[in-house]
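One chain is shown next in structure tokens, namely the form predicted on its own.
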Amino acid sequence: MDEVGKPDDTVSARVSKRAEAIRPFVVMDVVARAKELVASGHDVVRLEIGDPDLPTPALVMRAAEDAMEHGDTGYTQSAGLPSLREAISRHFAVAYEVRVDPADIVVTQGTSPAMLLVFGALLDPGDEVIVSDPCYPAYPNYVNFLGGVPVASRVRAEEGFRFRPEEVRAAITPRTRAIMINSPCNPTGTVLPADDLSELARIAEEHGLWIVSDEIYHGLDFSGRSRSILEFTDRAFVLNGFSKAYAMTGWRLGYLIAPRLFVRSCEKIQQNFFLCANHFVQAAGTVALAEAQSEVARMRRTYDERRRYLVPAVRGIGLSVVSEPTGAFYVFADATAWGSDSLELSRRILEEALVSLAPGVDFGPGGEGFLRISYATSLERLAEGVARLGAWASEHA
């Protein structure tokens, strides 16, 4: 105190380390200077962010407004409404042939906090992670949040981005808890094959570990059906929700699906940080896996064949796409012909092309060099982007 009853700024006016340590999402700040040269006036082609274009379905909609007008606003219970948990069970038991307990899925306020429930129930301080790199860049945020750590397996675009069992197994120790994948993947558009996944399985059993399997874009997969880890082994952790197939992201709705032992536990952070989803929402996921999968399947045509016209595009344009995306909605292309630093130049293309895209280092070590483009927009701003980045590289690059 340098006066009484004052506090010494030095000491009062400090961050968390916490806070300090956890790194930016890149792609979020490249979104807050895309609609700052916006609202200035400025065309911005957005590329950068997997927010679909397409409407919400409609029948998901008049559900939402009918749970409103009934009154259902108030909490539910913090695992989730029992209708809904049982819809997702039905789910799996359709779409994987998977057993699921609607008694072992927690329903949360889109897959974010479904990480934390994971990875809090999951994790002391100084157990470790493994990752893929490049892999999304909330999945060792949030393992690093929790005094836990990281550990990259590199995967790599001649390969399929793909994991090296061998490697996996390397990176195995005494403190490692999990193997964290994510098919389709986000940045990369990898679909994992059947014979990964239970290989992935595998070594977890040997090992005594467990899958966190993060399946947001199951509904996205242009190569077939998606395949769960459930299908493969039951020491999973499943995500999953409604932003990406469905169309809603700004609606916040996931899912977990946990082994039972640490169902409660995950149940009690819930109850603690996030109390429960929201009610009318999670009435309208109950009506959106019951009854718009015809919406999904048109919303997956609609994006297989913006990649169809996007990864010819692009190479076109002097960017290298060696492994073709098969899933999710976005191309990782090899910009290094352009430049070897992505941040920087996905900086320059937004001021002077006018064309938002994601920096490739922001999923990782891996990433530098690569920009990832969304195609969650349409074929004409699509193409109109395109036109911008071939013009501003004939120019700069």
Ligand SMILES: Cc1ncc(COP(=O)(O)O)c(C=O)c1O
Given for the second form:
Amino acid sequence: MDEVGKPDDTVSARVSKRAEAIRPFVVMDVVARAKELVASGHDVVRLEIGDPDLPTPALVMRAAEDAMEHGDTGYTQSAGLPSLREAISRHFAVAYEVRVDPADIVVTQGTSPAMLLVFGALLDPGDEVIVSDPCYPAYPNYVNFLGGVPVASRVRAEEGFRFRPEEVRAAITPRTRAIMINSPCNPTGTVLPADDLSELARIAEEHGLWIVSDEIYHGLDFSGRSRSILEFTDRAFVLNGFSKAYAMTGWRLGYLIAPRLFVRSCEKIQQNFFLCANHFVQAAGTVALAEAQSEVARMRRTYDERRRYLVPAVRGIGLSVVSEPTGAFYVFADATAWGSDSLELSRRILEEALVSLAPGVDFGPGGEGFLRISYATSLERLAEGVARLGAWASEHA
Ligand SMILES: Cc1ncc(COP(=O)(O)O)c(C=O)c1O
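Structure of the form predicted together with this ligand (previous: the form predicted on its own):
What follows is the entire complex, opening with the chain shown before.
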């Protein structure tokens, strides 16, 4: 308090160190600027964000409407509707031939909150999690937020963005609790081969670690069927959700499959912090899993067609795609021919060419020099974006 009894702002006007330590997700700033430009009348080609342009399958929408009409608007069990957890269990039996007990599943409001459950249940202060560099930026942020320490293991374009097992082993310390994996991967589009999953599972087992596998891009795998980490080990947490393969980003629905030891802790975090996922959204998710697989296959074909167009097209304008993406909906292109500072490059391209792209450095130091191009947008807009980029590069790069 100062002498007139007002609170001293130099003491009270501060945010917590924990919140300050969160690195901003720069792509969200790019989104904000792109929207500003659009609002002021500019035609921006939006290739920065992983939000499907394709609509949620009609039968899923109808299921949500029916559920609302039936009054499914209240709380559900915190761990999720039994019908949805059974549908997830059936999905694992059919898609991966893996038995998952519905009791080991916690339904969440998207894959993102599931990360809080996993790392909240796994980490004490100072515990370490091995993450790839580059990786989806929320992973290190969640780990840091919960007092843990993310430890980067570099993955390289010329090696298909795969982990080097010897480097993963070298990163293990007595404080290591988990190895985080994401296949198909954001930002690289890499699908880890079965041998790599098996090797990582073996490393986890040898060292008493856990694999945390973010499988949110499963279903969007162009090289064959997606493989779950649970086919290789049960020392694993699986995170998944409906945002990407079912085009349901705004519905906010995901789930976590946890080893039995951790289930109750994850449930307690869910009960206290989130209560439950939306009732009618869970009902729609149940229908999505059981009845929308042909829609998922149709969307996969659409993304694949775009991918086949985009990879040669961006090579044609001077970007280098060393490792061809085989999953998700991103091309992670080496843009060093245009400039080495990916943030500066993406800002200039947005202002001068009206194309918005995600700077590679957003995904870690190993992503510097790259630009992530999302093809969750139509072929026409992709072609327009490539034309503008090509014109910009011939003038400026
Ligand atoms: C790898 C990865 N995991 C998780 C998420 C977040 O997904 P959700 O919408 O289910 O929270 C994203 C979103 O882009 C992602 O790319």
